[in-house]
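Read the single chain below, which is given as structure tokens and is the form predicted alone.
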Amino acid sequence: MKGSADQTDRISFSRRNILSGFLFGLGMIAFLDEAVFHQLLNWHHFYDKSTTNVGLISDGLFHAFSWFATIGGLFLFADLRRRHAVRLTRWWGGVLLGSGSFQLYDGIIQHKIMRIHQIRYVENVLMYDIIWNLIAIVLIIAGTIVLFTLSAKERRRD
């Protein structure tokens, strides 16, 4: 019976490590997007279909979202640490997956389908889109490889 409870805890902690890393990665990449592309380079706002003031307000809401995701991920991480259940490799796999997923969502859904903003307002935005989405795909593939490799090692060990 104890073995079953240990197995349940291990699966639960495994998922929490991935979720914590995913939220942290999502928040971190959204923060970098906001800080670099919205504020430093001033290439776009989160919502560019209205006035500059509305764009700035949307940037603030986007920044709050990234902050809450990051803090949520770190609260989960603190709980895992308190329980001595942090698995850093699994957590980093979640970070890569969260970062790539957000960036791909931003590049496909927000840039192309919803058209609420573009990476940059230039004549040929295609190169920017390709680079943006390729980086996202590389991050997702790297995170998936880390998580699958780790799972395969654990299955062999059991």
Second form
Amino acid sequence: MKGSADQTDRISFSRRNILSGFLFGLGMIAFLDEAVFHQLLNWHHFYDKSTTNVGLISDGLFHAFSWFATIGGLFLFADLRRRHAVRLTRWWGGVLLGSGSFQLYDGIIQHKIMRIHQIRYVENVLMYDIIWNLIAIVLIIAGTIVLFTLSAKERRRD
Amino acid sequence: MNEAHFAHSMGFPFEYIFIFLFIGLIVIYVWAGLSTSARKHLKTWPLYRYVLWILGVFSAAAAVVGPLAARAHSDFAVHMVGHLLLGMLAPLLFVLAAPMTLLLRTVSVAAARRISKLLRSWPVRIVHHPIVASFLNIGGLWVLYTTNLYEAMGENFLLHVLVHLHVFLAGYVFTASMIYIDPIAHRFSFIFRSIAFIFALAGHQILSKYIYAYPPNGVARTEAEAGGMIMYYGGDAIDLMIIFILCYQWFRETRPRSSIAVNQSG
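Now that you have shown the form predicted alone, what about the form predicted together with the partner chain?
Following is the full complex, with the preceding chain placed first.
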């Protein structure tokens, strides 16, 4: 009885570590995007005339969600800490996966399909798009590798 | 455009009425807090709640009387600062000051029973539903800034007062439906409130970019752009506080009870 309860605890905590990292990673990259590219560099526009109405809705929803995710992810982390259930590597795997997913969604759906805004308003925006999305893919692959090696290790231990 | 007419109808008596109202709100709250704290069977009403209440009154007052309110009639960006103070910051501060809890401990037991019966009644419960409250709050703003209402409000004093009253009350009910400080008859789960809040926040942000792109009737483009950005980033700042409080309440409510404590109580 005791053993199986521990087992389910462990699985649910392991999922929570990933979820917490994922949400925080997503929120953090959204925040960096806002702070660095909108405010500091002024590469992104607050609004540009090519934005569709669907783009406006998607932008608002995603912004609201990422705002919540940053704080919610950190509170989930605090909850894991007080339960002594933090698995840092797993959490970082979640962070990589979350930030990569946001970056890829932003780069392909929001920038290109919904035309919310472009990365930069220059002649040769294609280069920026390619680098932006490549970074996203690298983040996703890195996160996947971290999480897969971890589960493989645990299976061997059991 | 109708500046002179407006200033006239907004003349001295009204300003004084509002100032008396705001002073009255502070006096009543402080009196209730102090007098109930003196009763032996009650705990002392915490100091920070007085501070929150007084800050809330100042925040609402700044949007209704004084230089900011006067400039808001001619400048949309200033109007938007007033909107943030009256519709978001003041409601949050008022909710955190727990006025219903204070009211219930001030009045007699019989009156407190009647009030809590009123709070449990179906009209209050419907208005207090997170989704209904979101529509009243954000939906109201959409109506205000996408129809002729904003322009009409500048010409009709009564309409002006009603819109401001709605913005404040809807903001209060919305905040109270998301973070529970006062007693609540029907509680919704944290997940439900979080999802409702994300959609409401999204509605607010979409509207602020919409205003930036399509200025409300009677508003110049540059003012609409400044106003839209103030609404967007100001809304973010205040919503950040609400999200933090909501998550913190979840964090406290789901704290692990150690098995020793359970054994002792059981």
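Numbering follows the first chain given and starts at 1. The term rigid core refers to the most C-alpha atoms you can superpose between the two forms while keeping them within 1.5 Å. Keep in mind it's a predicted model, so treat the numbers as computed, not measured.
- When the rigid core is held fixed, the Cα atom of residue 52 travels 2 angstroms or more between the two forms.
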